[in-house]
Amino acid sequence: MKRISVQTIADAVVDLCRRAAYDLPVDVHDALAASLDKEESPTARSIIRACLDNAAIAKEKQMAICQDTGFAVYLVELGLDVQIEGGTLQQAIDAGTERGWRECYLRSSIVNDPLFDRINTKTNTPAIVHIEQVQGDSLVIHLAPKGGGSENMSAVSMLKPSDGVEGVIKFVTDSVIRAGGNPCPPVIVGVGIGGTFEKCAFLAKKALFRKTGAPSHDLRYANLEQQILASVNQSGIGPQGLGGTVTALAVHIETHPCHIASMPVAVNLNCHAARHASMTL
């Protein structure tokens, strides 16, 4: 049994704030670069190209690469073999997360109260923590903070079985097309199909986390990315909806097997600082 302090947890959640915070991930960053080639609009490629200075400055300058720091979102594979010491992993998660979030200057965005009193908890806590049990001795933590903007965008609809593959892509394009250019685009957009209602908004969220543009396992479900890429590309929304031929850098699929009577799909949107960072204790 490894046996892992709330105190280590929060230690190493405070550098993981700083470089998603501060670092475009090169997968994002050179799926940036790629679009310039395939942008045929001279006012999106230097859109494109603002994008990615902003980018370097970030990494340079070890700043934020945008003002909304976002919601702290949290994946987290616990090993069976795990034991946390001096309290909970939300605990330690929180601990990290509001010391990384003053320690690198970022805006803290967090309301107490969805509704009524909205006060600033100016902690950029509680945390958003989604735990996956799996085998081993491991922690690995992922963390994507959430802007408000693309996560304002997001759509959940409980379509029927029927509507079949059309459906989904249908109701995908539509949701992007929807967004336009609230979420900041060339979006990577995640797609959640299955499950039930909640499950499959998780799985669009968890797809954002992976590598930007690894296809589907399943290469039926490859296709069907590519597909919904194409089509959420032949938009005209582009960079930041001010017109192009990307909107999209990608699209990532994650499924789970659902009723009979229910197919259940769920879009999220990232801006194109699809921000994220990992590390493994």
Given for the second form:
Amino acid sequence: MKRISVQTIADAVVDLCRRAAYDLPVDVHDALAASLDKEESPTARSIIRACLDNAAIAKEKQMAICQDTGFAVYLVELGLDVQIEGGTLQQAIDAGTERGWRECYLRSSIVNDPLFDRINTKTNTPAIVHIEQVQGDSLVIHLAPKGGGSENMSAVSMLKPSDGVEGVIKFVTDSVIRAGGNPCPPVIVGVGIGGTFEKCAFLAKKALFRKTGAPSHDLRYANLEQQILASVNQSGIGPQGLGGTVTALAVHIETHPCHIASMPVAVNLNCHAARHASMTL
Amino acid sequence: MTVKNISLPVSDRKIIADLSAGDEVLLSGIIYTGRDAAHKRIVALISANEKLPVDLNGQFIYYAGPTPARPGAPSGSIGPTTSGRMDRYAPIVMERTGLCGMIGKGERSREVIDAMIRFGCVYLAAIGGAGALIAQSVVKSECVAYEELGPEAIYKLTVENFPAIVAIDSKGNSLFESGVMRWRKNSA
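Could you drop in the structure for the form predicted in complex with its partner chain? We only have the form predicted on its own so far.
Full assembly next; the chain just shown is listed first.
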């Protein structure tokens, strides 16, 4: 049994917050740079170049890539042989998030109550923490801060099994078109297929933690990812929704077994400032 | 394509009328930030015929909520937020304040575009997700109202060469329509 203190986790989370907010991941940077060759609109190309310049400035000046430093969404792989001491994982991550946000000059974007109070918690907590139990004695924490503009464009549809591949392509493409410029395209499209209503929504989110452009392990879904990407990029939406041939940088699909009557599909979009960082304790 | 330099506040509405969808602009002068919570309060004051905390006549409002600035820095990251959330407030603000322009990201509703035509306003797109880059054009930033709202407060920004694109001009021409149709390759 490996013992890890709440303090150790919180300290590591602070560093994770800083890296996620300031350093555009290499995979996202490379996907953006590669998209310059695919983008046909001159205005759109200048927007993509500005996004790359922005990433360089953020890194050099140690400032947030985007002012919407997001909801702190964590995906945790918790080894069965790990024992957390001094509190819960949620407490450890919240403590690290609060400190990380304060020390790194990130924007507090969370309100205490969704409908009535809407008072800023000023700490950017509570964080969203998804836990998956795994074998071994490692604690792996992935952070993907999620902006409100792209999150607001999410969609779930309880498709019929008979809707098939075409139904999935149409629903995802329509969701990206309906989102227009709001989620800050070029986007990364997270798609969850299967499971239940809430499971497919989680899968769509989990898909955004994947390295940009890394294909599904299932060849059939890897092909579908390419089909949807082509469909989305024919929409004309383009960078910032102002027109262009690069609307998405990648499509990632995650799946789960589902009920004989169902084929739920969820879409969760990430902006081009697709921030993520990981660490292992 | 030529880049047009605009000084804010604008001295003559003709400057706004001369902007066309697709024009790239560089803004210098004063810009006020304001997003959801500030708009809700401003519209409540307008409805009650009370004085606003800032005079928006001839001004541009920027839908943005910055990150906190580091000590000594004029501004934190400050890119645009989604403008559509301000659509229900924008027409009355244009009608009652003399506002000349809005800066944000994403499309506007038909009602907002109609009000822009009626009151001679322009809508500019700043690059969403380029908050660090845009911050380089901010020379000074001061909170002038609703400080308790944190990032949602109203900040008076002094900017030099703030980059933006005319997304919808004062005649209602929209790059969200013409630009997208120009590059659409299927019938979706």
